[in-house]
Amino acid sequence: MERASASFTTLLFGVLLLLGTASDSLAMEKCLLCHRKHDLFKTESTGRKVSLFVDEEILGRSAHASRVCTDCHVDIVALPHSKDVKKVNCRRCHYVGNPVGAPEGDLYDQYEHSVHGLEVAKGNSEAPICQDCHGDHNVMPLDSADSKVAKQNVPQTCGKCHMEIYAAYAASTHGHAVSQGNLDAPVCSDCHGEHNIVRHEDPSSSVYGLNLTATCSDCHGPLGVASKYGIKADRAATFEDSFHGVAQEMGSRVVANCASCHGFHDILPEADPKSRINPDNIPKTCGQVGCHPEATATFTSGQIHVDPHSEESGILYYISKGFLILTASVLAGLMLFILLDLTKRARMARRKR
């Protein structure tokens, strides 16, 4: 009798649910009957307690404010629902050409080929899916400061899993600037990408050794934002002209790139005594294993990013200029002489005929 009554209740709820779709607020109300409670939680097989509380206020401000629970939780068709609720598949709405107007590009495809997507496909339950970065009930509109993927929140969002890197980054000049509210400074995704993140060993990665110059020069190049802060815009160009830059252009993977000297997550300005490019630390930085272990203080004294075409470089500039003038005048002279010689020969040959 107990079972029959239970089935009846289920049926009744089901019918009510179907009818209820006519009224969204009513449907929400039913779910919130339980999920409004702060102390509602489930215990996962790992023993971890997961809160099942849904904050109406946050949900109301979210990008999905106009959706009802079952729009996403499609496996719930009856109440009380099974304890085994599946993870929401965002792609149900976010696909190209969807009729409900959910924003979509090729991001999902990018994600599937990213290191995160590939790990998920391999069955790694630790790897992040959409909700891990974007949030679940708190998916905020893109321009909202509350969004988990708003620029200033990206470090914390990534740091949830990449904790050690987050610590190094937070202490770096970039992390420090972002925490001060300076959004010109890069967060994780500015260097690593977002949905297309691949391992740094992958040649298609934006932080693969050979691609670093291009990635860093987005900010530290001639059009970059770094020049706003007194950092010279020729850092990438002078590197490319240096022997290191040329060797890298020729495909050398052992030669120094930006990160070899400046570090990556822990980048600090020259003046900082902890910086790898602080004058006191430069012999050590140049002398690192595999680079110039024989480096002395003599070898490393002097400017690193020098531009022979800039007058600030002193003697180097004059040597470069001098050779330019010498080469141009010598070649002009030689070519003129050749031209005169050929003209004379032609005239003589014509006369002979």
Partner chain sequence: MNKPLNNRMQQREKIIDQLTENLVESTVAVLPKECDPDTRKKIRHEVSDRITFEANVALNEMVTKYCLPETPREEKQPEQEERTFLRFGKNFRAQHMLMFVSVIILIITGMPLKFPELSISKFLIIDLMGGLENSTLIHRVGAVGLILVGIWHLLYTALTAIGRRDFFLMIPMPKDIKDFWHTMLYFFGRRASGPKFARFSFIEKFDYWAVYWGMIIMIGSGSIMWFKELFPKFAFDISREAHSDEGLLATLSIVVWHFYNVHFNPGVFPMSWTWWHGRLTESEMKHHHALEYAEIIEAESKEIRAGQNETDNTGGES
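Starting from the form predicted in complex with its partner chain, produce the coordinates for the form predicted alone.
Excluded here are partners and other molecules; the one chain stands alone.
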């Protein structure tokens, strides 16, 4: 009897599972009667045509392949449905403790306080929402090469809105490396963040002037990947020891930072004639408004990222060594003088006894 009961329970579960799957398939089929048509579209108030075609093959490979249409389009309760279908609210599933197995985190809260989220809250219809970056019916797992937010695809995704910046980045040393498949190079989100992007004037921004050194040192510091490609890993440290770095440490908001000299999205190797740090361009770079308007060609004769502890710094290395020896000698002489003086005082004290 127990075996029969167990078998019946298993069979019942299987039947229910099949019925549920069949029901889901039927629901999808009803939607696809219209949405598998390539010429199905709607016209927005701006006159822009938006395709309503759903590619079944792509949807079947997406992160939401196991979901049915109404899991996301919750305002559709009958067919045919109203033409006024609301945009999908991804937060219905993507929150901490959700019961459907969606990735958890406070990413949506970060987004709401980001420059994008704040613009949406103001009513800016051009500001991006989840679907603009992650996709709609083609949301792919993050580790998929087809994902819009896979690292190699991030520049193109951001470039849909930031076209001029994308053009400058694509021609830069970072953009060129990523296009060649080198994912050690940074993309937009590595510098600006992902869901928590704020304006560069905001002190909390990772690309705010006073924060740039720390942001750049993630790659160009001792723990970064720069040394892997023959780029010195002391760039952040030597900057911090320079006049500019010390002034920045003291809170100066106008002193030069990494981007002031190397550029923002248009960073190029020193040897490139278009690079801001090419020797021929140094006078212009240093002479920009607010910096050194008197800059001449002599500015190129001095070293910039100077490490006084390295022989590569030339005479500065030997001067540094000389001061170190001089300081040590003075301290040693002072200690010897104090020791001799104490010895003499001790002898005199014994004689008086």
